[in-house]
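What follows is one chain in structure tokens, specifically the form predicted alone.
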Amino acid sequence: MTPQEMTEIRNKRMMAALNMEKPDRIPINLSGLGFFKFIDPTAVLADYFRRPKYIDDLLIQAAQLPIIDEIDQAPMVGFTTEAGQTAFAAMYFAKIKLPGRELAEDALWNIDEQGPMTEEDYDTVLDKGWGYMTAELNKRIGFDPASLPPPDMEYMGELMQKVAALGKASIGMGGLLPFPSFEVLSGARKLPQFFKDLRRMPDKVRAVLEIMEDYAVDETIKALKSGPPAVYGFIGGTRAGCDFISPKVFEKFHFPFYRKVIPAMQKINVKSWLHQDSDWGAFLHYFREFDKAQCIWDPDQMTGMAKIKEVLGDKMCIEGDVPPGLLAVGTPDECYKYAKDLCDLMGDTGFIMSAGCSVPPNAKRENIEAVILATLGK
């Protein structure tokens, strides 16, 4: 079978699945940034940015080991750079503290909270928009997305092709899109001070959520418009799980923002990959207003795939959900028992079996392996 052939066969799988179908087989997308261990141990997390081209190359060639070949999804190759990292934390108006700079060697990076915006700023956003008040941020950081180094075309345009001879699945990701509103507000004032702020002046601050949320659905829309035919758009959440808010203060602050995207970016036929970290069990059931198969649920191990599945099972396709800690340091048997146990929940239709956010760095290659067969009943 032909690299075309054998990705045809897996788009077919994925696009099954995100379409409550059934597909010939679960698809497997277990994604993570460590897989280049499996070839070299001794590389680290810092060579992520110290020779980028030598860890794709690892997992270019990690992903063609044997049962890790089953994997759907393409490796993320050319996906973490510097720029790219320190770009992501500004999302947040936040730096970036990376590997083999102000961290360890093999440490994961980390975001630094600066919280540049006071409070003087909401009448700023109220006066003048959030797309001012967002290069103003930018500056007080030291941020300036101009000055960030193009892609080297011609090395992606290589490695692409390297991709394509994998035959793994190509369906169009429209990107990494505007974070909740609600959660870039947090990262810009920083979280203690946000949160004093929804107590002491909580019009203010939904009015200036407001602002915020139409201008993150024009971004939106303008970057999924701009860029290549896309099937889904990814939107990250980590600071709204019901065991860090109340449902007031959900409803009232956080859920506006999912209200106005998804319908905005169903318009354009792009369907939204909700990735939901932390608790969300007491929240799921406001997303079932949203049409059916219009959204993916992909949660870390929080939650509890029983309740997402109780309440979300009939709505959307649902990705999940082996805990990154048992990938690390569970037994092959026990993540073998989980993932098995995963399948036998969430039945064939509508599901894709992947790991709790994201597979850990330190996640041993027979554990990765005993999820897989699983998945495969074997």
Given for the second form:
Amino acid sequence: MTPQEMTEIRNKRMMAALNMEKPDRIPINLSGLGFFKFIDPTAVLADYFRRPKYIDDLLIQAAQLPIIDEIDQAPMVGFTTEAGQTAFAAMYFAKIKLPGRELAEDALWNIDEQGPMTEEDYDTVLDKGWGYMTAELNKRIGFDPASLPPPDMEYMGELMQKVAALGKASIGMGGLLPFPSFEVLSGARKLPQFFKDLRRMPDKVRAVLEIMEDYAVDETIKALKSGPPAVYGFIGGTRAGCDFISPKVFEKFHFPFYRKVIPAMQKINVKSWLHQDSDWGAFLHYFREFDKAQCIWDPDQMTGMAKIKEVLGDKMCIEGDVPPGLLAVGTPDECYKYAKDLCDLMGDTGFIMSAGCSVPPNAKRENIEAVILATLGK
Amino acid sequence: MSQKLIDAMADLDEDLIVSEVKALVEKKVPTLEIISYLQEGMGIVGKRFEQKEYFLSELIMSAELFNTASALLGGIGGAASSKYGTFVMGTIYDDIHDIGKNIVTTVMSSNGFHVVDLGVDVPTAKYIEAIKEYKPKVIGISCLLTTAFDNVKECISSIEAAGLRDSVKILIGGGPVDEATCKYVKADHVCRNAQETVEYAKKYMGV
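Okay, that is the form predicted alone; can I get the form predicted together with its partner chain now?
Whole complex next, starting from this chain.
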């Protein structure tokens, strides 16, 4: 079979899951940042920034290892750069701490929250808009998007050819889209201060969020329209689950973002990939209002797949949720059992096998293999 | 007795907390007494959290407000809050997450423990120094990154190598931390939240 034919099969498999139809088998999305160690155990996470081409090469080799090659998703090459991580952190108006620079050689990069926005800035947003405020806050944290080095298009072209030769799924994800406005504002103010704002001046916070949400939706649609065709867009959420905030706060301050962005994306035929860390159990039912097969629910291990299936199983594709801790320190038998039980629970329609949140860089190869084998029923 | 301060703390009313603490200081009410009102208010916050009337957002806020009020009193000295002994806590090295740690340290402090907060990205040597200096019966290690599990394991192993392991119970907590992690790093207990930390520590100390 040629790589193109393989890609076609995998794309069909992924699309069936996303559309909540029955695929030929459960798709497997288990690519991990640390797979380079399966080829060179001496390489470290700092090498992503020190010798990125070497790491890309190792990741491509790792994707071809027996059993690991059953993963449908492409290896995570090409985008874990210093510029990319800096831009990612800046979405929360935060700085990034990198391995080999501020952190140990094999430490995971950390987001260092700055909270540059003042209470007076709420009025500035009301007066001058969120675009103006974004530029101002970026200045305050010393981030200049224009100063980021442009991607090396020639190298990226070569890399994409190497990835294409692997025959992995190639369905498009829209670029880095704005995070929910509630999360962005909490980063801009810093979490404790933001929660105090919610209590002290709820109407002003809501008014600012209204402006931010409309801005974020416009930016999202612009980004999706300007890039290559996307099947889905990634929307990340990490600090607004039902353990964090009350249903009242969620309804008034957070959910309006989803109500705006999901239908707007649907209008241009792009699904919403909802990466939802922390416990969302008591908030799942809100998401039933969206049309069937327009969202993908991508949790960490905190919510629980049984609950997600019970509430959203007939509405959207669900990905998950082998715990990262289990992949890092569990045994292959434990991982196999978890994945097997998960397959039995979720069935083969509208489900993608993955880790909760993401595969940790220190996941053991034998544990990843155990999850794959369990998914394949071997 | 300042029911006003207790209620202000319980209701997370920052302006009222600040004005009432200042008023009590002006009236020369002893610092320990003012702290006891704040602690009582924090106790109500904890109960409301257990009853799901409050959420993590309120706990985070309460920690901030408690610290703001404490700062007005010149900080909470060891003697002021060491009714149940000392609790040492930090976030393990290579990890700078502080929200969970801050909640736990404040809730422990408001529950009568003398808290030594080592901060974030804490090296093993600092834990060992703190154990030697403060002789806590319980310490807490926060870890939000799966990649830092080995650091927690190394830290606990070094505490053991320094001959200090038998003198302390080591609690761990953080998003990805579970029973399997506890076994792997050889900690004594996983705490899911701040209240569980309080309960474990009180039970262990026979309070």
